[in-house]
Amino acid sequence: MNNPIIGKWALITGATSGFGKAIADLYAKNGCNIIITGRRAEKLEAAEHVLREKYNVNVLSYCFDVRDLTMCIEMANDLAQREIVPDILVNNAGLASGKDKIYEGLIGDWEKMIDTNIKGLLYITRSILPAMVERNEGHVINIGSTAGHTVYPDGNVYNATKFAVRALNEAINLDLVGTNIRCCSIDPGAAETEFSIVRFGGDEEKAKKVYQGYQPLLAENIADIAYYVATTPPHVNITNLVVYPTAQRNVYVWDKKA
(Lines of atoms letter the chains of each structure in order from A and count residues from 1; the text may use other names and numbers.)
(Lines give C-alpha, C1' and ligand atoms only; values in the text may rest on other atoms or scores of the structure.)
(Ligands and ions follow the chains in the order given, each with its own letter.)
Protein backbone atom coordinates (compact mmCIF):
# COMPACT_ATOMS: atom_id res chain seq x y z
CA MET A 1 0.00 0.00 0.00
CA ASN A 2 1.30 3.44 -0.86
CA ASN A 3 2.36 5.43 2.20
CA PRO A 4 1.77 9.14 1.57
CA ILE A 5 4.09 10.40 4.34
CA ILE A 6 7.28 8.60 3.24
CA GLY A 7 10.02 11.15 2.71
CA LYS A 8 7.93 14.06 3.99
CA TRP A 9 8.74 16.27 6.98
CA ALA A 10 6.61 16.42 10.13
CA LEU A 11 7.14 19.05 12.82
CA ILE A 12 5.87 17.92 16.22
CA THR A 13 5.96 20.19 19.26
CA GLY A 14 6.21 18.83 22.80
CA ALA A 15 7.72 15.59 21.52
CA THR A 16 9.70 14.41 24.56
CA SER A 17 6.76 12.53 26.11
CA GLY A 18 3.13 11.55 25.73
CA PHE A 19 1.24 12.16 22.52
CA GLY A 20 4.07 14.06 20.84
CA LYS A 21 6.64 11.34 21.43
CA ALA A 22 4.25 8.61 20.26
CA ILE A 23 3.28 10.55 17.11
CA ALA A 24 6.92 11.22 16.23
CA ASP A 25 7.71 7.52 16.66
CA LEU A 26 4.84 6.31 14.48
CA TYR A 27 5.49 8.88 11.75
CA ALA A 28 9.20 7.97 11.69
CA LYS A 29 8.34 4.26 11.62
CA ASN A 30 6.43 4.98 8.42
CA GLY A 31 9.33 6.76 6.74
CA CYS A 32 8.55 10.38 7.63
CA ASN A 33 11.41 12.75 8.42
CA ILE A 34 10.94 14.33 11.83
CA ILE A 35 11.40 17.73 13.43
CA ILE A 36 10.84 17.61 17.17
CA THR A 37 10.72 20.34 19.80
CA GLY A 38 10.74 20.17 23.58
CA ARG A 39 11.92 21.92 26.73
CA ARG A 40 13.96 19.05 28.22
CA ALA A 41 17.31 18.88 26.45
CA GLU A 42 18.35 15.39 27.57
CA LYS A 43 15.04 13.80 26.65
CA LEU A 44 14.96 15.66 23.34
CA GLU A 45 18.47 14.53 22.45
CA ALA A 46 17.61 10.94 23.38
CA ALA A 47 14.44 11.04 21.28
CA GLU A 48 16.35 12.40 18.30
CA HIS A 49 18.95 9.66 18.57
CA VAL A 50 16.38 6.87 18.90
CA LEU A 51 14.29 8.04 15.94
CA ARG A 52 17.32 8.39 13.67
CA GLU A 53 18.92 5.07 14.60
CA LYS A 54 15.72 3.03 14.84
CA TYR A 55 14.04 4.19 11.66
CA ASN A 56 16.84 5.60 9.48
CA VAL A 57 15.04 8.88 8.82
CA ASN A 58 16.26 12.47 8.98
CA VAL A 59 15.66 14.04 12.38
CA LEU A 60 16.09 17.62 13.59
CA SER A 61 15.50 18.77 17.15
CA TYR A 62 15.04 22.23 18.65
CA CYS A 63 15.16 22.70 22.39
CA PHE A 64 12.94 25.58 23.47
CA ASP A 65 9.63 26.49 25.06
CA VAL A 66 6.82 27.29 22.61
CA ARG A 67 5.97 30.25 24.86
CA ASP A 68 9.11 31.93 23.50
CA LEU A 69 8.15 33.68 20.25
CA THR A 70 11.75 34.53 19.41
CA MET A 71 12.77 30.88 19.53
CA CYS A 72 9.77 29.86 17.41
CA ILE A 73 10.87 32.35 14.76
CA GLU A 74 14.50 31.23 14.99
CA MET A 75 13.45 27.63 14.37
CA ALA A 76 11.37 28.66 11.35
CA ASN A 77 14.29 30.68 9.98
CA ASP A 78 16.66 27.76 10.43
CA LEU A 79 14.28 25.45 8.59
CA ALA A 80 14.01 28.00 5.78
CA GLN A 81 17.80 28.13 5.49
CA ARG A 82 17.78 24.34 5.21
CA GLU A 83 15.05 24.67 2.55
CA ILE A 84 12.70 22.54 4.63
CA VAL A 85 8.98 23.26 4.69
CA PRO A 86 7.09 20.94 7.05
CA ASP A 87 4.46 18.87 5.27
CA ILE A 88 2.74 18.18 8.59
CA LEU A 89 2.61 20.47 11.62
CA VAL A 90 1.45 18.83 14.84
CA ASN A 91 0.72 21.45 17.50
CA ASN A 92 0.95 19.09 20.44
CA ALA A 93 2.71 21.10 23.17
CA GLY A 94 0.23 21.82 25.93
CA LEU A 95 -0.49 21.27 29.59
CA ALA A 96 -2.83 21.63 32.53
CA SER A 97 -1.54 23.25 35.68
CA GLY A 98 -3.56 23.08 38.87
CA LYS A 99 -7.19 22.14 39.43
CA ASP A 100 -8.59 24.84 41.65
CA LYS A 101 -11.78 26.83 41.77
CA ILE A 102 -11.37 30.05 39.84
CA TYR A 103 -11.47 32.16 43.03
CA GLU A 104 -8.62 30.05 44.46
CA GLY A 105 -6.57 29.60 41.30
CA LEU A 106 -2.92 30.55 41.04
CA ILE A 107 -2.20 33.27 38.50
CA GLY A 108 1.06 31.52 37.58
CA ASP A 109 -0.88 28.38 36.63
CA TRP A 110 -3.25 30.42 34.48
CA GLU A 111 -0.44 32.20 32.66
CA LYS A 112 1.42 28.94 32.03
CA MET A 113 -1.66 27.34 30.45
CA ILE A 114 -2.68 30.38 28.42
CA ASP A 115 0.86 31.03 27.21
CA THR A 116 1.48 27.38 26.25
CA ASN A 117 -1.87 26.12 25.04
CA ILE A 118 -3.02 29.23 23.16
CA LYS A 119 -0.12 31.57 22.52
CA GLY A 120 2.38 28.75 21.93
CA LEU A 121 0.11 27.21 19.31
CA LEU A 122 -0.28 30.62 17.69
CA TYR A 123 3.45 31.37 17.74
CA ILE A 124 4.36 28.07 16.08
CA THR A 125 1.54 28.27 13.55
CA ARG A 126 2.36 31.87 12.63
CA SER A 127 6.03 30.92 12.20
CA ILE A 128 5.47 27.80 10.06
CA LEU A 129 2.16 28.18 8.21
CA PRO A 130 3.24 30.98 5.79
CA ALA A 131 5.72 28.64 4.10
CA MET A 132 3.01 25.99 3.77
CA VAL A 133 0.66 28.56 2.23
CA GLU A 134 3.35 29.72 -0.19
CA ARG A 135 3.88 26.14 -1.31
CA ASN A 136 0.10 25.51 -1.21
CA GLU A 137 0.51 22.15 0.48
CA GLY A 138 0.49 20.86 4.03
CA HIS A 139 -1.50 19.59 6.98
CA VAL A 140 -1.97 21.20 10.40
CA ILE A 141 -2.96 18.89 13.24
CA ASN A 142 -3.84 20.54 16.55
CA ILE A 143 -4.05 18.40 19.68
CA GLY A 144 -7.07 19.69 21.55
CA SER A 145 -9.17 18.02 24.23
CA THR A 146 -12.71 17.08 25.11
CA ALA A 147 -12.17 19.83 27.72
CA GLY A 148 -12.72 22.15 24.77
CA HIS A 149 -16.23 20.79 24.29
CA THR A 150 -17.62 20.65 27.84
CA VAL A 151 -16.54 22.56 30.94
CA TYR A 152 -16.05 20.42 34.04
CA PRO A 153 -15.72 21.46 37.71
CA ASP A 154 -12.36 23.05 38.58
CA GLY A 155 -11.29 22.94 34.92
CA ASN A 156 -12.05 26.66 34.31
CA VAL A 157 -8.91 28.16 32.74
CA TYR A 158 -7.71 24.87 31.25
CA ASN A 159 -11.15 24.43 29.72
CA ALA A 160 -10.97 27.97 28.38
CA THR A 161 -7.62 27.31 26.68
CA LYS A 162 -8.92 24.17 25.00
CA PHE A 163 -12.11 25.93 23.90
CA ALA A 164 -9.72 28.46 22.34
CA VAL A 165 -7.82 25.69 20.54
CA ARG A 166 -11.11 24.40 19.16
CA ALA A 167 -12.05 27.90 17.95
CA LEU A 168 -8.60 28.52 16.47
CA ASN A 169 -8.74 25.19 14.67
CA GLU A 170 -12.02 26.24 13.05
CA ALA A 171 -10.61 29.68 12.25
CA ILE A 172 -7.48 28.21 10.65
CA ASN A 173 -9.67 26.05 8.44
CA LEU A 174 -11.67 29.08 7.34
CA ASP A 175 -8.53 31.10 6.64
CA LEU A 176 -7.13 28.27 4.53
CA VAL A 177 -10.10 27.99 2.19
CA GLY A 178 -8.88 28.13 -1.39
CA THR A 179 -5.62 26.40 -0.49
CA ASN A 180 -4.73 22.72 -0.48
CA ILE A 181 -3.79 22.85 3.22
CA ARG A 182 -5.89 20.84 5.62
CA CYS A 183 -6.42 21.39 9.35
CA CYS A 184 -7.68 19.02 12.04
CA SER A 185 -8.14 19.09 15.79
CA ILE A 186 -7.81 15.75 17.59
CA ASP A 187 -9.63 16.02 20.92
CA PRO A 188 -8.95 13.15 23.36
CA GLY A 189 -10.81 12.33 26.53
CA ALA A 190 -9.03 10.67 29.45
CA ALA A 191 -5.58 9.54 28.36
CA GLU A 192 -2.79 8.27 30.62
CA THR A 193 0.34 10.29 29.90
CA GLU A 194 2.32 12.76 32.05
CA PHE A 195 -0.71 15.08 31.82
CA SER A 196 -2.04 14.48 35.33
CA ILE A 197 1.43 14.34 36.87
CA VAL A 198 2.08 17.82 35.51
CA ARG A 199 -1.36 19.03 36.53
CA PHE A 200 -0.85 17.90 40.11
CA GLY A 201 2.66 19.32 40.40
CA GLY A 202 4.49 15.98 40.20
CA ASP A 203 2.23 14.10 42.63
CA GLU A 204 2.31 10.67 40.93
CA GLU A 205 0.02 9.00 43.48
CA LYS A 206 -2.67 11.60 42.93
CA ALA A 207 -2.21 11.35 39.17
CA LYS A 208 -2.61 7.55 39.18
CA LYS A 209 -6.00 7.82 40.87
CA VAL A 210 -7.34 9.66 37.80
CA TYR A 211 -6.95 6.48 35.75
CA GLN A 212 -8.05 3.84 38.27
CA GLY A 213 -10.98 1.53 37.57
CA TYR A 214 -11.03 1.75 33.78
CA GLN A 215 -8.81 1.57 30.69
CA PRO A 216 -7.84 5.09 29.64
CA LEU A 217 -6.59 6.04 26.22
CA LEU A 218 -2.87 5.63 25.63
CA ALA A 219 -0.49 7.90 23.77
CA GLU A 220 -0.17 5.25 21.06
CA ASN A 221 -3.92 5.44 20.40
CA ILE A 222 -3.68 9.16 19.67
CA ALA A 223 -0.63 8.53 17.47
CA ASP A 224 -2.66 6.05 15.44
CA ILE A 225 -5.33 8.69 14.92
CA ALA A 226 -2.78 11.37 14.01
CA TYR A 227 -1.31 8.98 11.44
CA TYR A 228 -4.74 8.21 9.98
CA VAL A 229 -5.61 11.90 9.72
CA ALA A 230 -2.32 12.68 7.97
CA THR A 231 -2.68 9.85 5.45
CA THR A 232 -6.20 10.41 4.18
CA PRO A 233 -6.49 11.37 0.48
CA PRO A 234 -5.76 15.04 -0.31
CA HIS A 235 -9.44 15.81 -0.92
CA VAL A 236 -10.41 14.57 2.57
CA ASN A 237 -10.19 17.09 5.41
CA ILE A 238 -11.11 15.75 8.85
CA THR A 239 -11.62 19.01 10.72
CA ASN A 240 -12.36 17.65 14.20
CA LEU A 241 -12.03 14.20 15.71
CA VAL A 242 -13.23 13.48 19.25
CA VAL A 243 -12.11 10.29 20.97
CA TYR A 244 -12.92 8.87 24.40
CA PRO A 245 -11.93 5.63 26.08
CA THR A 246 -14.84 3.20 25.86
CA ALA A 247 -15.43 3.51 29.61
CA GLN A 248 -15.98 7.27 29.25
CA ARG A 249 -18.86 8.66 27.19
CA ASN A 250 -18.48 12.36 28.06
CA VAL A 251 -16.66 14.34 30.74
CA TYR A 252 -19.26 13.30 33.32
CA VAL A 253 -20.36 9.78 32.35
CA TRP A 254 -17.96 6.96 33.25
CA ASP A 255 -17.96 3.24 33.92
CA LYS A 256 -15.35 2.95 36.65
CA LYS A 257 -14.94 -0.37 38.42
CA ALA A 258 -13.15 1.09 41.44
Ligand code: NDP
Second form
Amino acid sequence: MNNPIIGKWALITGATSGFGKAIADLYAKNGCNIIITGRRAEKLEAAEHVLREKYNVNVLSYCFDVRDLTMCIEMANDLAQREIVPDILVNNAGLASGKDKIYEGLIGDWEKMIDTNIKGLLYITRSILPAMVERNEGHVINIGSTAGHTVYPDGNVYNATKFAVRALNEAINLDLVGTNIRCCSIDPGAAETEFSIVRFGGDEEKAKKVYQGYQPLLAENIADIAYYVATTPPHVNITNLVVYPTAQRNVYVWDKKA
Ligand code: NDP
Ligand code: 8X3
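Since the structure above is the form predicted alone, I would like to see how the form predicted in complex with the ligand looks, so please show that one next.
Time for the whole complex; same chain goes first.
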Protein backbone atom coordinates (compact mmCIF):
# COMPACT_ATOMS: atom_id res chain seq x y z
CA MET A 1 0.00 0.00 0.00
CA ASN A 2 1.47 3.35 -0.99
CA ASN A 3 -0.59 6.48 -0.86
CA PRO A 4 -0.36 9.92 0.73
CA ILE A 5 -2.86 9.28 3.55
CA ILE A 6 -1.30 6.12 4.91
CA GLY A 7 -0.51 6.59 8.62
CA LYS A 8 -2.22 10.00 8.71
CA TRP A 9 -5.20 10.94 10.91
CA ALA A 10 -8.58 11.93 9.44
CA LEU A 11 -11.36 13.36 11.58
CA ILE A 12 -14.76 12.81 10.00
CA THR A 13 -17.86 14.25 11.64
CA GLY A 14 -21.17 12.46 11.14
CA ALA A 15 -19.72 9.06 10.33
CA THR A 16 -22.58 6.87 11.59
CA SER A 17 -24.19 6.76 8.13
CA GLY A 18 -24.10 8.07 4.58
CA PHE A 19 -21.14 10.04 3.24
CA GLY A 20 -19.25 10.18 6.53
CA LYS A 21 -19.39 6.43 7.04
CA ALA A 22 -18.29 5.75 3.46
CA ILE A 23 -15.44 8.29 3.66
CA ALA A 24 -14.21 6.77 6.93
CA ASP A 25 -14.29 3.33 5.34
CA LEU A 26 -12.35 4.34 2.23
CA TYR A 27 -9.77 6.36 4.13
CA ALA A 28 -9.23 3.46 6.57
CA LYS A 29 -9.00 1.01 3.68
CA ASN A 30 -6.12 3.15 2.44
CA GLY A 31 -4.27 2.98 5.75
CA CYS A 32 -5.44 6.24 7.30
CA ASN A 33 -6.10 6.38 11.07
CA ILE A 34 -9.62 7.51 11.74
CA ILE A 35 -11.49 9.70 14.21
CA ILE A 36 -15.24 9.43 13.82
CA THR A 37 -18.11 11.29 15.45
CA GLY A 38 -21.88 11.09 15.61
CA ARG A 39 -24.73 11.10 18.10
CA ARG A 40 -25.96 7.50 17.76
CA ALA A 41 -23.69 5.61 20.15
CA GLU A 42 -24.51 2.10 18.90
CA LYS A 43 -23.82 2.95 15.28
CA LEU A 44 -20.66 4.80 16.20
CA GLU A 45 -19.34 1.88 18.25
CA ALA A 46 -20.18 -0.56 15.46
CA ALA A 47 -18.40 1.62 12.90
CA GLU A 48 -15.35 1.95 15.15
CA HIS A 49 -15.19 -1.81 15.61
CA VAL A 50 -15.56 -2.57 11.89
CA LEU A 51 -12.89 -0.07 10.83
CA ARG A 52 -10.39 -1.38 13.36
CA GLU A 53 -11.00 -5.05 12.60
CA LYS A 54 -11.27 -4.71 8.83
CA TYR A 55 -8.37 -2.38 8.17
CA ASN A 56 -6.10 -2.66 11.21
CA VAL A 57 -5.81 1.12 11.62
CA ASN A 58 -6.11 3.24 14.77
CA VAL A 59 -9.65 4.39 15.36
CA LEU A 60 -11.04 6.85 17.90
CA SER A 61 -14.69 7.74 18.26
CA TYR A 62 -16.43 10.62 20.01
CA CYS A 63 -20.15 10.46 20.59
CA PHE A 64 -21.60 13.96 20.75
CA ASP A 65 -23.78 16.53 19.06
CA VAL A 66 -21.83 19.06 16.97
CA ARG A 67 -24.26 21.73 18.18
CA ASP A 68 -22.63 21.42 21.61
CA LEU A 69 -19.56 23.70 21.61
CA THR A 70 -18.29 22.31 24.91
CA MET A 71 -18.20 18.79 23.48
CA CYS A 72 -16.40 19.98 20.33
CA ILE A 73 -13.74 21.62 22.49
CA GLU A 74 -13.52 18.53 24.74
CA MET A 75 -12.82 16.34 21.72
CA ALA A 76 -10.13 18.74 20.52
CA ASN A 77 -8.55 18.79 23.99
CA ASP A 78 -8.59 15.01 24.19
CA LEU A 79 -6.89 14.78 20.79
CA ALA A 80 -4.30 17.32 21.92
CA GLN A 81 -3.61 15.25 25.06
CA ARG A 82 -3.03 12.25 22.83
CA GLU A 83 -0.74 14.43 20.67
CA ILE A 84 -2.92 13.88 17.64
CA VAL A 85 -3.37 16.68 15.12
CA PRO A 86 -5.81 15.64 12.42
CA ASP A 87 -4.21 15.77 8.96
CA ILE A 88 -7.65 15.84 7.37
CA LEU A 89 -10.84 17.30 8.80
CA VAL A 90 -14.03 16.33 6.98
CA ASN A 91 -16.86 18.61 8.12
CA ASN A 92 -19.69 16.34 7.07
CA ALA A 93 -22.25 16.19 9.92
CA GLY A 94 -25.39 17.88 8.72
CA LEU A 95 -29.00 17.50 7.81
CA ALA A 96 -32.14 18.86 6.26
CA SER A 97 -35.16 18.94 8.52
CA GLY A 98 -38.47 19.43 6.75
CA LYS A 99 -39.29 20.80 3.30
CA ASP A 100 -41.93 23.47 3.69
CA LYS A 101 -42.85 26.89 2.47
CA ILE A 102 -41.06 29.51 4.52
CA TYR A 103 -44.34 30.84 5.90
CA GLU A 104 -45.22 27.34 7.15
CA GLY A 105 -41.81 26.03 8.22
CA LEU A 106 -41.20 24.92 11.79
CA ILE A 107 -38.88 27.14 13.77
CA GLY A 108 -37.48 24.02 15.44
CA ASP A 109 -36.46 22.62 12.02
CA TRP A 110 -34.76 25.89 11.12
CA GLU A 111 -32.83 25.97 14.37
CA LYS A 112 -31.74 22.36 13.95
CA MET A 113 -30.36 23.05 10.45
CA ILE A 114 -28.72 26.37 11.27
CA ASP A 115 -27.21 25.06 14.50
CA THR A 116 -25.88 21.87 12.91
CA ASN A 117 -24.92 22.83 9.37
CA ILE A 118 -23.48 26.27 10.11
CA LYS A 119 -22.70 26.58 13.80
CA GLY A 120 -21.65 22.92 14.24
CA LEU A 121 -19.26 23.23 11.30
CA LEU A 122 -17.87 26.42 12.81
CA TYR A 123 -17.49 24.92 16.28
CA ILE A 124 -15.57 21.93 14.93
CA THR A 125 -13.42 24.05 12.65
CA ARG A 126 -12.61 26.54 15.42
CA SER A 127 -11.70 23.65 17.75
CA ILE A 128 -9.46 21.78 15.30
CA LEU A 129 -7.98 24.29 12.87
CA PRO A 130 -5.62 26.09 15.31
CA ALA A 131 -3.55 22.91 15.77
CA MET A 132 -3.35 22.48 12.01
CA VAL A 133 -2.25 26.10 11.62
CA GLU A 134 0.35 25.68 14.34
CA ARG A 135 1.75 22.67 12.51
CA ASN A 136 1.32 24.40 9.13
CA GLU A 137 -0.15 21.26 7.65
CA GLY A 138 -3.63 19.92 7.02
CA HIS A 139 -6.63 19.66 4.78
CA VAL A 140 -10.18 20.78 5.53
CA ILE A 141 -12.92 19.19 3.46
CA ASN A 142 -16.37 20.69 3.93
CA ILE A 143 -19.40 18.83 2.68
CA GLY A 144 -21.60 21.49 1.12
CA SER A 145 -24.31 20.82 -1.43
CA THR A 146 -25.65 21.90 -4.79
CA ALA A 147 -28.34 23.34 -2.49
CA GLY A 148 -25.68 25.94 -1.70
CA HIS A 149 -25.56 27.03 -5.34
CA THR A 150 -29.22 27.25 -6.32
CA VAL A 151 -32.27 27.70 -4.13
CA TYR A 152 -35.21 25.39 -4.82
CA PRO A 153 -38.86 25.69 -3.77
CA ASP A 154 -39.41 24.75 -0.12
CA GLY A 155 -35.64 24.39 0.38
CA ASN A 156 -35.31 27.88 1.92
CA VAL A 157 -33.47 27.42 5.23
CA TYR A 158 -31.60 24.26 4.18
CA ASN A 159 -30.47 26.17 1.07
CA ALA A 160 -29.42 29.11 3.24
CA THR A 161 -27.29 26.86 5.46
CA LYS A 162 -25.52 25.36 2.47
CA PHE A 163 -24.98 28.81 0.91
CA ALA A 164 -23.37 29.63 4.26
CA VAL A 165 -21.15 26.54 4.05
CA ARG A 166 -20.03 27.67 0.59
CA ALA A 167 -19.22 31.14 1.93
CA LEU A 168 -17.38 29.73 4.93
CA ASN A 169 -15.42 27.35 2.73
CA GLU A 170 -14.27 30.32 0.68
CA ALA A 171 -13.53 32.31 3.84
CA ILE A 172 -11.50 29.49 5.39
CA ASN A 173 -9.47 29.25 2.19
CA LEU A 174 -8.75 32.98 2.17
CA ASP A 175 -7.77 33.07 5.83
CA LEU A 176 -5.36 30.17 5.31
CA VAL A 177 -3.29 31.96 2.69
CA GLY A 178 0.37 31.74 3.64
CA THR A 179 -0.09 28.32 5.23
CA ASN A 180 0.18 24.88 3.65
CA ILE A 181 -3.36 24.04 4.70
CA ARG A 182 -5.82 23.35 1.91
CA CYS A 183 -9.59 23.70 2.01
CA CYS A 184 -12.19 22.22 -0.30
CA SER A 185 -15.94 21.96 -0.37
CA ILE A 186 -17.49 18.96 -2.05
CA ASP A 187 -20.99 19.90 -3.17
CA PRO A 188 -23.15 16.93 -4.18
CA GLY A 189 -26.58 16.84 -5.79
CA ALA A 190 -29.09 14.09 -5.01
CA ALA A 191 -27.48 11.17 -3.17
CA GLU A 192 -29.31 8.27 -1.59
CA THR A 193 -28.32 8.07 2.07
CA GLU A 194 -30.38 8.54 5.24
CA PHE A 195 -30.62 12.22 4.27
CA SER A 196 -34.22 12.18 3.02
CA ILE A 197 -35.41 9.81 5.76
CA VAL A 198 -34.12 12.37 8.26
CA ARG A 199 -35.54 15.28 6.26
CA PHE A 200 -39.00 13.71 6.24
CA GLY A 201 -38.98 12.76 9.92
CA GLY A 202 -38.52 9.01 9.39
CA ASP A 203 -41.06 8.63 6.54
CA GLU A 204 -39.18 6.02 4.48
CA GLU A 205 -41.80 5.83 1.70
CA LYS A 206 -41.63 9.56 1.09
CA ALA A 207 -37.83 9.44 1.23
CA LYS A 208 -37.64 6.58 -1.28
CA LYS A 209 -39.65 8.59 -3.82
CA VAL A 210 -36.88 11.23 -3.97
CA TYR A 211 -34.60 8.67 -5.61
CA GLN A 212 -37.07 6.92 -7.92
CA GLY A 213 -36.74 6.87 -11.73
CA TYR A 214 -33.02 7.61 -11.93
CA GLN A 215 -29.69 6.57 -10.50
CA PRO A 216 -28.83 8.90 -7.61
CA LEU A 217 -25.31 9.38 -6.34
CA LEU A 218 -24.19 6.85 -3.74
CA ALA A 219 -22.23 7.53 -0.57
CA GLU A 220 -19.32 5.57 -2.09
CA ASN A 221 -19.15 8.07 -4.98
CA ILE A 222 -18.65 10.93 -2.54
CA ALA A 223 -16.05 8.87 -0.66
CA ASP A 224 -14.11 8.38 -3.92
CA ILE A 225 -14.14 12.15 -4.44
CA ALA A 226 -13.09 12.85 -0.85
CA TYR A 227 -10.23 10.40 -1.32
CA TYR A 228 -9.18 12.05 -4.58
CA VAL A 229 -9.28 15.52 -3.03
CA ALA A 230 -7.21 14.39 -0.03
CA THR A 231 -4.56 12.64 -2.12
CA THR A 232 -3.70 15.34 -4.64
CA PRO A 233 -0.13 16.68 -4.32
CA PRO A 234 0.38 19.33 -1.58
CA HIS A 235 0.60 22.19 -4.12
CA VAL A 236 -2.86 21.34 -5.53
CA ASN A 237 -5.82 22.92 -3.74
CA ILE A 238 -9.20 21.95 -5.15
CA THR A 239 -11.39 24.60 -3.57
CA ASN A 240 -14.83 23.48 -4.73
CA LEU A 241 -16.05 20.34 -6.42
CA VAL A 242 -19.65 20.09 -7.62
CA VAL A 243 -21.07 16.66 -8.45
CA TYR A 244 -24.51 15.66 -9.70
CA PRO A 245 -25.95 12.33 -10.71
CA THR A 246 -25.80 12.12 -14.53
CA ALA A 247 -29.61 12.19 -14.59
CA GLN A 248 -29.65 15.54 -12.76
CA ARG A 249 -28.06 18.50 -14.56
CA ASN A 250 -29.11 21.12 -12.03
CA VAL A 251 -31.78 21.57 -9.41
CA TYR A 252 -34.48 21.82 -12.10
CA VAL A 253 -33.29 19.73 -15.06
CA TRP A 254 -33.79 15.99 -14.57
CA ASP A 255 -34.06 12.84 -16.61
CA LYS A 256 -36.45 10.81 -14.49
CA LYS A 257 -37.99 7.68 -16.01
CA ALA A 258 -40.85 7.46 -13.57
P1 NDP B 1 -27.01 10.95 6.54
O2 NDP B 1 -28.27 11.31 7.25
O3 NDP B 1 -26.88 9.57 6.03
O4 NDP B 1 -25.74 11.26 7.49
C5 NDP B 1 -25.69 12.42 8.27
C6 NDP B 1 -24.62 12.23 9.34
O7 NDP B 1 -24.52 13.44 10.08
C8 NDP B 1 -24.95 11.13 10.31
O9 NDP B 1 -23.79 10.40 10.61
C10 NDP B 1 -25.44 11.86 11.54
O11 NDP B 1 -25.08 11.13 12.70
C12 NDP B 1 -24.62 13.15 11.47
N13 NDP B 1 -25.25 14.24 12.18
C14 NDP B 1 -26.40 14.89 11.87
N15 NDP B 1 -26.67 15.82 12.79
C16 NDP B 1 -25.67 15.78 13.71
C17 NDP B 1 -25.39 16.49 14.90
N18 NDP B 1 -26.20 17.46 15.36
N19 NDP B 1 -24.27 16.17 15.59
C20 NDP B 1 -23.46 15.19 15.15
N21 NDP B 1 -23.66 14.49 14.03
C22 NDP B 1 -24.76 14.77 13.32
O23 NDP B 1 -26.88 11.99 5.36
P24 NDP B 1 -25.72 12.30 4.30
O25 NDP B 1 -24.60 11.37 4.43
O26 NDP B 1 -26.38 12.42 2.99
O27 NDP B 1 -25.32 13.76 4.77
C28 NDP B 1 -24.00 14.14 5.08
C29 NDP B 1 -23.79 15.57 4.65
O30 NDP B 1 -23.98 15.67 3.24
C31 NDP B 1 -24.79 16.59 5.25
O32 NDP B 1 -24.06 17.74 5.57
C33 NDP B 1 -25.76 16.84 4.10
O34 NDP B 1 -26.35 18.11 4.20
C35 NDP B 1 -24.83 16.75 2.92
N36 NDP B 1 -25.42 16.48 1.62
C37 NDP B 1 -26.24 15.42 1.39
C38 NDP B 1 -26.74 15.17 0.12
C39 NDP B 1 -27.68 14.06 -0.17
O40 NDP B 1 -28.43 14.15 -1.17
N41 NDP B 1 -27.69 12.98 0.60
C42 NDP B 1 -26.35 16.01 -1.01
C43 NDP B 1 -25.50 17.12 -0.66
C44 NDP B 1 -25.04 17.31 0.59
P45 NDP B 1 -26.00 10.94 13.99
O46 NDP B 1 -27.44 10.93 13.55
O47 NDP B 1 -25.54 9.64 14.57
O48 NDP B 1 -25.65 12.10 14.85
C1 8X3 C 1 -28.90 17.61 -0.53
C2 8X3 C 1 -29.20 17.71 -1.97
O3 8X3 C 1 -30.86 18.67 -3.65
O4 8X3 C 1 -31.76 17.48 -1.72
O5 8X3 C 1 -28.07 18.65 -0.13
O6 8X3 C 1 -30.83 19.66 -1.47
S7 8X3 C 1 -30.74 18.42 -2.20
